[in-house]
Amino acid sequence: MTIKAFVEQEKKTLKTKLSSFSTQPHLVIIQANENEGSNIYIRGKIQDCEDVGIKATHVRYPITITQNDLLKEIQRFNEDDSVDGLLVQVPLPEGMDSKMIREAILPQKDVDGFHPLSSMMACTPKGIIDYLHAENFSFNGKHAVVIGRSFIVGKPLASALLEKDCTVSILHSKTDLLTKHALLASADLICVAVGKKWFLSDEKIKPSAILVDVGINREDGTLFGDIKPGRHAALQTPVPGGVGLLTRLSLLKNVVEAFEKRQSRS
């Protein structure tokens, strides 16, 4: 099944179930920059609750604002208890302590998954771990490697595949190319987010390893993924329509967890 495909299966079901609540789960965004990519990611997840029949509410602030009205922004929103979600678009003005501001969210309305003590998993990761369960993709014992030790996807998709019972193999800038070859001739599964066209071009690899472009890098107008097209492999997202997708539909599934886990509790 098609990225595409699968998302807008999920997000039928996700309209189905939510038709049924009484009252919308609430996702606050909160936007403190002028990032056109930004402003285009927004709009998207916009629609996204718009599709499924989520409440969102979009809140902006100058770029000038400081950190410490910032924070209170936050913990207005962490008081509020008709919200379930929130998160803090990234980039943030210049100068500003990007951690502080992701754990000030509470755990449990941080749907990004960001926060040490939340429960829900931060969304690319899930969005990648779902779509391969979609796909028939068993886990169990496979060799994983993911390239790149971000917060946001390597360092949490390599502990989620290691829930999953592969062994995984994190590289990075640091790895010797020998040791980086070696790995990804073996490997069952290769996850690339490095932000770097084409950086898996002509590495050797399975014919069976499925290959999961994690990368959006913009080059004249024409975006490009981390991994070269027409690799010859099982499977390989595409950029764009690939993980993008699959991250946003994430997000929404995080909302909704957040607001039955409130609902549970009232």
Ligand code: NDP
Contents of the next structure:
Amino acid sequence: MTIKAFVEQEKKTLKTKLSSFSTQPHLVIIQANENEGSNIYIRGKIQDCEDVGIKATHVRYPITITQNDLLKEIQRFNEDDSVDGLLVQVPLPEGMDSKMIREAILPQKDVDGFHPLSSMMACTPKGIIDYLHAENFSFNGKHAVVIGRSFIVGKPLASALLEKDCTVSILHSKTDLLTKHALLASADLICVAVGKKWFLSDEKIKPSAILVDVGINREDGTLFGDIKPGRHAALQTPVPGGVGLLTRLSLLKNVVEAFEKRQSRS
Ligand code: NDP
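Provide the structure of the form predicted in complex with the named molecule, given the form predicted on its own shown above.
Full complex below, order starting with the chain above.
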């Protein structure tokens, strides 16, 4: 199934599930920047929420807001029982301690899944795992190579694949070429989250390999992935219309999960 069709199907399921509740889940999106990319992402998130029946509140603060004041605002939403999910859109104003801001969000409202104590999985890894499940990928014992080790994608994805009993290799900027080529040649699943156009292009890979392209690289208004299109593989996720859609879907799922947990507590 294409990623687009999978996402549509999953959104329908979420919508049907939410229609059986008398209240709506509520997501608060905090923005403290004037970044056009952020505006586009936020518009997309709000539209997704509307599509499935989640209430979304977009709260904007001036870029001059102090870290203390932003932390106080996060605290206010943490204490607001009508809020199920809370996220702070990046980039943050310059000089802010991003770790401190991230970790100020209550773990049970942390729908981005960035808090170390969050019960929810980070959105991009979650989307990838869910999609691979839908594609009947059998994780057990498979060799998965993850290129990139950021806390948003690479590390949580590697750890999620390990949980699924894959044998996981993590490559990063200090990995030497020989090792990289050897690991890629034996990989059943290759996930690239580097942020460089067509980073994976001509390396030898198994024709049966599954390629997951996380990268989003903008050049002259066009989006490119981290993997050259048209590799000879069993499956290659497209960019655009690939992992980005899965990430958006996971956010909705995390909001619904936080909402259901709150419902079961009250
Ligand atoms: P980061 O810049 O935080 O991490 C990039 C990673 O790539 C680092 O771990 C770095 O290694 C590694 N790297 C850089 N050069 C090489 C190299 N030559 N060989 C091997 N590894 C290398 O990026 P993110 O993880 O945040 O994002 C990666 C990409 O994914 C970006 O294009 C981003 O836009 C996209 N993205 C897409 C999402 C989606 O929903 N589709 C969601 C999030 C991100 P080292 O640690 O050694 O520096």
